[in-house]
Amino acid sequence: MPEPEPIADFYAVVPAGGSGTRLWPVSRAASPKFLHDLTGSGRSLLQATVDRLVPLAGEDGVVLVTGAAHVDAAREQLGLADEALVAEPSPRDSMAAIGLAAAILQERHGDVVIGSFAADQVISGRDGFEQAVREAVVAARAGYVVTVGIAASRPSTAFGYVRSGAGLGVDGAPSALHAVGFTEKPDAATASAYLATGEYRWNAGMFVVRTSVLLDHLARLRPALHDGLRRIAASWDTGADARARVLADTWPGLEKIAIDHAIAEPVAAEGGVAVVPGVFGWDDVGDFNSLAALLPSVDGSGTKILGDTSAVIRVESAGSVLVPASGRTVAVLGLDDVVVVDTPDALLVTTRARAQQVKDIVAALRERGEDDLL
């Protein structure tokens, strides 16, 4: 059976930002997690993201938005043309990143559909992913801001949730539902109550929308941000010098806000957001504990190793996450459920239960002025 054709007038935007502080010292500001192979697949998270988007958007339909410091590494991994790279001078959160890509694409191609897919997520089940995106595009063409809601496998407190309502009733998007609203990371009891209703799914931060719809909402809800992004986009393809001047004048003053808060939440309250259920495996690889679920077990002990398994020696130790990345041998004796990450200039030792708190180590290093380790 032949592969489905890419979707006409559809562009996949890949925001690649953040430093993955909960995955320190593997992930750092200069080499964030999306540039790393964290699953042992031989492809970085960024490469795997683009691999699954090319069949939907085509070879020329993927646009990467990343920090200027990461452009060279991303170019080396992906081989993208200059017009497929949007370099941010500094982080301004997801609304600025996605909004700028939307404005540039509208300048170039008119009113098209874009989908935003983070560069640092792990997805399994290609058919389910592609089906969800194709339905989301149909719903987006009907004028909705569309998100993909992931079937929750557990009452996680690490993810946000989107609540679904009645069917959307759009031909070609049979599973699409009205989105009632969004909730930030709840406590455990609330998350369990959510799942019991069958109305809540994890919010994976995937948004599919027509550029005109997104920019119109932005003009109405965040006019200063909209105007700044449109000004930058108008200069983007007029030459490097003109672009640099407008960026320097406009970018630092842009509001720093996530697309969830700027667009998704208020537009959902107005009835303008739809959710397509995603029936595929998804993980945002938020910490070393969640990383464990993505790696194969080295034996029956439940220990997971990212890297050279021959560099690890375990005696009476089980259920741990070990990353030997320094060239030294890592030996663990009599400890279960620990995390040991050994790099040339930093060693992290913690427990899987405290994996979310690794960000506190990064904060402590920043307070001490040890920026070379960040």
Contents of the next structure:
There are 2 protein chains.
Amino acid sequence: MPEPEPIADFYAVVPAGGSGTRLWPVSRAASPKFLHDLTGSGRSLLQATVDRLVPLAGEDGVVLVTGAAHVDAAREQLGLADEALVAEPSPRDSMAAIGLAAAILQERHGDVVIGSFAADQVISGRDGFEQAVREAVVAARAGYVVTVGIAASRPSTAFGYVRSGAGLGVDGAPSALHAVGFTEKPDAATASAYLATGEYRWNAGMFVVRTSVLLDHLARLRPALHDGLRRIAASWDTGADARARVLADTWPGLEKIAIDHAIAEPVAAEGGVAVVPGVFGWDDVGDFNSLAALLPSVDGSGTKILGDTSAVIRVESAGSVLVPASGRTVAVLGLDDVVVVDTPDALLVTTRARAQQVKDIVAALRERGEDDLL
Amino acid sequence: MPEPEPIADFYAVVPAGGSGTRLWPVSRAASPKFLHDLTGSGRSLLQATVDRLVPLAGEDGVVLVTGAAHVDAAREQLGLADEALVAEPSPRDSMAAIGLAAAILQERHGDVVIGSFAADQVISGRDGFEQAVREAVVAARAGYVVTVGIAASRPSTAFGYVRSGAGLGVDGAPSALHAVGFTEKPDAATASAYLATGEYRWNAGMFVVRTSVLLDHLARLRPALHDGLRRIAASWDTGADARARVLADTWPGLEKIAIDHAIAEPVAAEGGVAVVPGVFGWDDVGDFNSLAALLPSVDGSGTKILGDTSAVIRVESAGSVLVPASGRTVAVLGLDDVVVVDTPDALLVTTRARAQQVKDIVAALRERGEDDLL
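Can I get the form predicted in complex with another copy of the chain as well, since the one above is the form predicted on its own?
Below is the whole assembly, all chains and molecules, this chain first.
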């Protein structure tokens, strides 16, 4: 079977932000989670994200939006052209990141469809992913803001959910549904109730939408943010000096808001959001416990090792997540389900059950002023 | 009060052997336990051992017996003269080590009293220690092999015991008792039963005896070993070449046996062993769990840190033993009673309850041929 063609007039936007403090000490402010190979695949999360988008958007159809501090590392990992890189002077949350990319692409190409895909997610099942995106693009062309809702494999309290309603009835997008609304991360009982209805899927933060539709919603709902982004986009390709001047004038004053709150939730309430069910493996690799699900077992003990397995000595220990990343030998004796992360300047020892709490260690380090370890 | 004088014609023998595999990765074959400061006192176990013997035996009264590989490190730590160092070409267990020192000292000084004190024990309560040794020396002059029996503070299964009988009735050694016999490490029930009788004390492996008495027992009980040691001792101070030649001829053929089995047990059965109760804190620092008892608490959590306390970040963790010895930051989250030992080339993570089993890690490394880590 020949490779399918990339989708015409479709661009993939990859917002790469967030420091991933729950994955400390692997993930650091200066070298965040998306720059790391957390699955042992040989590719960083960012590289794997771009790898899976190129078949859909084409070699020149991927735009990365990331902090200025990470542009060099991203360029080195990806070999992207300058016009495919949008460097943010400071973090302004996902609406500014995706909105700026949309405005720049509309300046360059007119009214096209964009899809936003975070740089730090892990997806398995490429066929299911591509099918969902292709359907989402069709629904987006019909004027909807389209999200991909992941079939929930467990009542997770770590993810938000999108609730679906009736079929959308758009030709070429047979599985697309109306999105009734979005929810924040639920408690365990609520998450179980969600699953029982069959109407709730994980909100993976993938949004597919025409640039004109997105910008029109933004102009209506967040006019100041819209105007600022359009002003920056208009100057973007008019020379480095002009871009820098407008960025310096405009960027710091932009509202910090997530696209979920700025667009997805209010537009869903108006009936303007669709959801395409995604049938593929998905994880946001939020912490070392979720990492475990992504790594192969090295033996019958359920131990998961990210890195050189020969660096590990394990005696009467099962179910642990071990990250030997300093070149040293890591010996674990008589402890189950622990997390040991060994980096050249910092060592973390905790349990899989406490993995979400690793951010408390980062907070404690920040409080102590140990910025070199953050 | 003036310092008491050293004991006349008394020499302290310090056998420094054993690799301390249960204290890996701090203790290594090339840098065993006795060379390390395991109490945070600023002195290695060996230095602390010699520090406490000099007031009893005098500056020139301490003789160290250790493996040839450790002589340089010991000399550097102690600043001992050459004649105070006995280098063993290979390990031949404690009878050969102590017997050789006894034979050399008898060649040099005639019939004197020696006391042997292992280099890797921790003692607190200097007055109690000195009083016990001074009594033991008096009993030894009367012809006994004298051991110091430590008041057991718990029914330990990690130590052997010495059982006492009737009073010895030697002037100047009022608390000395006949030793009825020795036991191997007991199980927990037996250990509890021992404590209930009041007759059993921990055998700390401290033996005080006249050189002539020791060598006569040895000549009778292990004649070949006795003859070999006397031959080496006779050549010891007759020049480096002669010493080396006799050592090379004789040492490899010497019987490997502990002084407990060679002398203490059979002589006790004959009524020739005395025990002086020792009223002082004593530990053999066998593993990281016993280390915990020797380290000060850093806070109310019962956490014990050997090394730089500022290198540790602890969140919801209590009762752990942490050894930050690589310069890196060690973060522990949500785990109690764990042991984390961080050295430049190897990391150990286990529990205090499994501390005795650390030797299994060393065995696994040996099996894998990772000799550089042993």
